[in-house]
Every structure is written in C-alpha cells, then in structure tokens.
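Quick heads-up: it's one chain on its own, the form predicted on its own, in structure tokens.
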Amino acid sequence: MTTAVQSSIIIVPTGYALGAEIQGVDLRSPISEADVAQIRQALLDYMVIFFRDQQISEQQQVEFTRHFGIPIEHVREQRDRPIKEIFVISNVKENGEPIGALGNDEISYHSDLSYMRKPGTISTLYAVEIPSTGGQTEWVNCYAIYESLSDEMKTRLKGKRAVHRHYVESQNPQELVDQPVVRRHPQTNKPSLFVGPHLTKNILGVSQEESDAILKELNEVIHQPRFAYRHHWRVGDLLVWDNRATMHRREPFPATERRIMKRTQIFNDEIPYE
C-alpha cells in the first residue's frame, strides 16, 4: 500500500490580476516531483510565481529553472561568467565597466525576447540587492487584457500580426520578426494579447496611421491597473513569470543605488501562434 506524501507548500494568491507566493519551499534543496508538478500549475495559473528569503546559488537557479524548460544563454553579450545561463541585470560598474545590464531607467511593458523568432516563454529573476526605493516590477494579465477589448477590436485584430524589434540593433535577428498580435497559450489554450510599447513597432496589413491608432488604444488598455501586480522586492526573492501569458515593465531607480538581480530565461522552443 502507497502512503500519499503531504505536500509542504502553500500558495498564497496575491488578490490581484495575477501573482501568488509560493511557500513551504527552500529551494536549495531538491523538490519532489509532485511539488514540481505543483509549482509548474500554479505559474499556469496565476502567471506569476514568487518564493520569499532564499539563498541560493547561481547553479542552484539555473537547476530551478530546468523544472520549466531548458535555460540557456541571454542573446545580449555580457562580460565572461561562470554560469553563461545567468543574465545579470545591474547598474553597477567595478572598474568603470558595468557588471550588467539594464542601468536604472525605466523599462515599458514588454514581453521577453519577442524580437525573436522564438522568443521567451518562462523567465526567473533572483534578487541580490536592491534600491531602498524604485526599482519595483509590474506585471499584467494578458489574458485578461485581451478578453475585456470590445468585439469590434477583438474581430480588428484577428490574424494581425506586428513587427517586433529591439532599440539596440545589434540584438535583432537579420531577418524582421513578426509575431501574432493575438497568441494562444500551448498549455491553457487561452488567447492573450501580444503586443507592448516597448518593443512592438507596428501591426502589418494597415497603414502606420492606423497601426499607430490600434496600439495607442491597447496600450491604455495595458497601463490599466486592474490588470496588474506590482512586485515590491526584497533580497533573497525568486520570482518567475510566464511570457506567454504577461508582459512587464520596471520602474526607474535612484542611479546612485546599486542594484543587482540575476534572471534565467527559457526561449528558442516555441513559435507563437494565434
């Protein structure tokens, strides 16, 4: 006869759009397959995934994002590191050269390496130090964006697609990358809106007045609040997220205080779809 194996975590919604704490977890210590399985449904269906006071190593992050998919290395170059998975987002510079990047402007709503083919799925980000103000993440729900648009836009964006491309040149493919406006989930099945003033450029098919028009009108929608989480940090916290599913956006920070948070990212497996 099996004995079920109660399950130690707990998850704490945080009444918002999306989000939920993940409790019950260290995570410097191997999970079993069950909690696995239900830290991976809970980011399915809350989008946004946070584990408090954790202490753990680079390695020890990069093995906690392997439960989600394969990491591999940011497209940006960064200076030579141990663990080429770790992307280091960082203000700060030793020996006059930055540590990372980012700096401590903000960052508008935008959705993980969509400028690729086959841009980001799941992203986690780990903080290591943090600005006593500033510097907050805010998350939308893009399936709730997406459903609350009239019927008149949603039959407006059916089978658009827009172009996707980076403000540093050197990062972009060769080719011009073109996503699905609207995207459809591969795991919930849920169609999310896919568009964000940071990195989309213009929808195809319409004229860039009209483009200009649709995008101006969706990103209202998108800077709505009630859509939204904001993530007030604190060191030691694990978050990840679901791009399929979110876009985000970080507020500046003081340029005078340090800040260093190191993400993982899982890209390059999937082709966005309608």
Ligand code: OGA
The other form holds:
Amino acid sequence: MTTAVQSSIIIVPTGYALGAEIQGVDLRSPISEADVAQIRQALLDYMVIFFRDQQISEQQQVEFTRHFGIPIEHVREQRDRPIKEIFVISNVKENGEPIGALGNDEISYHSDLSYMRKPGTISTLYAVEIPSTGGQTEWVNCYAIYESLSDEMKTRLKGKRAVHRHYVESQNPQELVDQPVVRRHPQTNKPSLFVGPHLTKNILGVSQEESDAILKELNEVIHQPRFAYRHHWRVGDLLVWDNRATMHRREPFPATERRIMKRTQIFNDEIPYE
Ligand code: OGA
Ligand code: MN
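Alt. form predicted in complex with the named molecule, vs. the form predicted on its own above:
Entire complex below, previous chain first.
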C-alpha cells in the first residue's frame, strides 16, 4: 500500500492574463520537495505567484529564493546591507540618504536587468511598508502579447535584436548589450516579446525611424489591460515573477508616504535567445 502525501498547497489563479496566489504555505518553515515542485510549476504556468500574510526575515527570503536558482547580489551598491542578496526598494530617507532604490516615481514596463548580457530571470519582492495610495505594481504576460501580434509584425520581428540600456548611464555594463526582440523561455519553450518602454533603446538593423515606429506600436499592445495583472500590495506579501515571460511597471505614489520593499534577484545565469 502506498501512502499519498497530501499537499496543503492551494493555487488560486487571479483570473487575469497571469498571476496566481499560493495559499497554505508558511515561508518561515522548510517546504517539502513535492510542494516546491508544485510552486515552481505554478510559476511556469502563471508567471507571477504570490503568498500573502508572510512574516519572513531577509535570510528566509533569500532561502526561499534558492528554490528557483541562485540569488545574487544586485549589480548596484547599497549601504547597510548585512545580507548581500537583499536589495531594498524604497523612497524612505534616513539622515537625508535614501535607504533603497527607485524612489516614488512611476517606473514603466521593463524586465529586470535587461541591460545586462545575462539579465534577471526570477525576482522576488516582499512588502514591508506600503503607502496608503498608489505604488501598485502591474505585470503583463509577454507570451500572450507576442501571440496577439499580427503575422506581419511577427515576421518583421523575427531574428531582430534590440539595444537595452539603463537610463542612468553609470549603471550600465561597459559593453552595449543587445537582446533578441522575441525570446524563447528555456523551460516552456514558448516565445515572448522582450522589448519595453523603460530599457529598450532601439531595434538593430532598421532605420531609427522604423525602430521608433515598431517600438511605439508594440508599446500600445503592451499597455492593453487584457494582458495585465495589477497587484494590490498588502504588508506581508511575497511575490515571485519570471522576467523571461513578463514585464512589470510601478505606479507613482506620494513622496510624503513611506514604501519599503525587499527584493532578491536571480540573474547572470542565462543569455536570452530567440
Ligand atoms: C523591481 C521593481 C517595482 C515595485 O524591484 O524590480 O520594478 O513595485 N519594483 O517596487
Ligand atoms: Mn523591476
């Protein structure tokens, strides 16, 4: 007789183009191999997964991230950083100095660290303090965006590459990084659109005019609400996303409000390919 191990995990899809809540997991405790496998599969299926009401330390967030790869120190320096794999996203200032990155302004659609040769694969974000208004984060399903394009557009994009560059010049690597406009996910093998308004500069091999026109047209598609899931943050949310199939944007929020998020990232392990 075999004893089936009952999993306590419940996967609740958001009902939008991507995203699912994972219930029945306490991220402070070790997770069984079977449950980890289910969680990893949910991330492949839904691209964004989240766990509510978690109370985790920085170390526990790093440990949990290890189920998806090797979390590494962000490319950018940050002060007061006992646990190197944690990167603070915050507008809060202490002694006049921001304790984290990204301030309170809007951040338009991007895939993390796409300006690096081996960009972000998986990122996690844990909500410690959230503003009373604004600061929501929205993800889009880049498989569905690609799929929705006309055959003519798909043909135009085939084999094309685009330059990605951080808008703060000093944060870029020495080399000029270009990435495939359409990338294939190494696990699902599905193509997705890999250009966005925030970090993509231009498409190579066409005139600047044509590149601008294509990116403008794609930008309009990216912003169609049917491709999006908008996350309404609550303190204690831990969200995981796959940058190889999604992009995300953040709404602005009032400078007078506090927002503190902790982030881990897996990058530097894969070169995107079409
Ligand atoms: C990020 C990011 C969005 C947010 O950490 O990569 O884009 O909501 N953050 O803070
Ligand atoms: Mn980001």
